[in-house]
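Presented as structure tokens, the chain that follows is alone, the form predicted on its own.
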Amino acid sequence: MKIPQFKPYIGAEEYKNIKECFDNNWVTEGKKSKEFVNQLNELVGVKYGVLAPNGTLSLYLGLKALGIGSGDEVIVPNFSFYASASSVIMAGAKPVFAEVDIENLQVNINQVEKKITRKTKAIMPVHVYGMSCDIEKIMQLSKKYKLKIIEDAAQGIGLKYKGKHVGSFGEIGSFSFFADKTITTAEGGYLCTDSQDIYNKLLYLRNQGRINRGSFIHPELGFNFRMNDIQSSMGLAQLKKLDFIIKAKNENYALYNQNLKQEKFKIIKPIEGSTFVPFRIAILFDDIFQKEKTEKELNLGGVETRTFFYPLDRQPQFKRKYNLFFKPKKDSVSLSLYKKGLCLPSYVGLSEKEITYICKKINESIL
């Protein structure tokens, strides 16, 4: 078999919506984008939202709207995608890395508190692999130390914690619609907030320092961080499929649990209070040798796997540029996760036969 890590779930509905943009001769940001934002706001349960070109720039816009810049520190989980940290640096601030819990991959609250200094201005909790972090405790911490919260919910569309959608807890929530996300616009991002003041700042920042197009008077400093109606048309079609996508992904997760023996490894599951929208089927092995053996067997069998995130405090670029700031421990939780973790395919359209085949390969590889 040839089983890729991911396939986007797109088809005739997306084509039809995109065609409407051409029929109406409007391809830049317009009515479709406004409709997409309105539906996203309703889904997440927030008052205001704006679109961005991608998830990285979405985080950057959020940080700038919160007034974060030179001399400020932002606490970021050490186990996350590179953009969580690079967006902080892009904003002119310094990312400070807090370790995560090895049981659930989410940021460790005690580690976050230890990293708070007088320079700390914000915390960026990340909802990893379609599972919520303990955002309730993060919010308590933010109130205690009077810190801003920008949620990195890039992998969290459709995900809730105790009945409330992730991305709606902090001052700002940031989402991504890259091709491998739960819903996709090929590239794209979305920021949301309940603060009108933050919303206005986002409008200026993303639209050349003005509220509306067509004006050549620019009251604020801003840039071009808009999306377009072609992408938003895709997003509208994807939102109609969201319930089905979530259901299908959870059915995949159930099949993995049913067929895998889970000897010498475990399947990562959400924390209590979190729903699950499996962005990845994440498994953690007891030792590095078994992980590497299983990975090799799967790849030889035509199954594309993916490792866990490489620790942010060990990223080569950060080490070269910020050597005095980032001094990773020899053995950290994030490094152990990288060495022992493996992601399995979980996309919509993955058949029961394919999942059974993947599980058979894994079970046979266990010594």
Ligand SMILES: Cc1ncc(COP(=O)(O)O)c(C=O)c1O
The other form holds:
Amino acid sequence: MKIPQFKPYIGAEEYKNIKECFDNNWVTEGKKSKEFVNQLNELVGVKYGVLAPNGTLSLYLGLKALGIGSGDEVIVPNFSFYASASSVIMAGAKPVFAEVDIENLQVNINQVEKKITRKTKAIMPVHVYGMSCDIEKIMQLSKKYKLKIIEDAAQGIGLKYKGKHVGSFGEIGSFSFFADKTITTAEGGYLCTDSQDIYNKLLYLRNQGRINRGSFIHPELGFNFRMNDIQSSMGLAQLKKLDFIIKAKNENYALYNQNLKQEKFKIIKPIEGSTFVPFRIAILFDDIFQKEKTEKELNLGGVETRTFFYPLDRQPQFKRKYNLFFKPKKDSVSLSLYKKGLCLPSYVGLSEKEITYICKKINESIL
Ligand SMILES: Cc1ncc(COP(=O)(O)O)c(C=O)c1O
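What would the structure be for the form predicted together with the ligand, rather than the form predicted on its own?
The next block holds the full complex; its first chain is the one shown before.
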């Protein structure tokens, strides 16, 4: 058996939509992108949205639109993908890392509160692995300390907390459509907001400091952070499949739950109030030795696994360049998660036979 970590769920529908762009001879950002943004705004339940080339630049654009830059601090969970922090550095500010809860991988509210200083301008909660963080409590903190919230919902399209789509709680929500995300446009990003002022800033920032193309007068400072209609047409086909994708991923999750004995490890579950769009099936072992044994046996059996994120405060470049700021603890929750966590395949198209095979391998590997 050969089971990859991920396969995008793309096919004839995406191909047909892309072909239409060729037939109409319109490949840059145009009608399809407008339609894609409109549908995304409706799905997330926000007034305004713009596309971006990817989830990293979407975070960067969001930070810039919030006026974040030199001298500012942004609180980011220590357990997240590199881009949550690198986008803050790209914006000229300093990421400050807050620890997460070991049971659910989401940022711990008390840890966030402890990291607030006079320089803190924003919090970037991340909805990790297709599960919502406790965004309600984060919003309470933001009110108490008058901080902006930019939600990193890169892994959270279709995900809800208490019935409200993630990304719609803070000033800005940011999403990614990279190939391994719930829906994909190969590369792509989307930011949303309910603020007309932020929306206006985003329009200028992403399109060369002007609102409409075709003009050579640029009233504001801006850059090229556009997507294109080829990608958006693919996104439109993907959106039509979103409900099916979420259902199929949850069926995979149910099969894992049924077949895994969960001795010496547990499957990470969402917090109360959060739906689940399994971006990853994340399992956490009691000890490192068992995790490494299971990982090795799965890999030898043709199953591609992924480790959990490596703690941001230990990223080699951040450590080298910002050594004065970041003094990673010898042992932290995020480091423990990295050492003891393993991600299993969760893509649409994974057969029942394949999931049972993965579970059998895991159960047999338990000492
Ligand atoms: C939590 C998180 N933030 C940001 C990103 C960056 O998105 P992109 O790869 O589209 O730049 C990712 C991508 O995996 C992510 O998982």
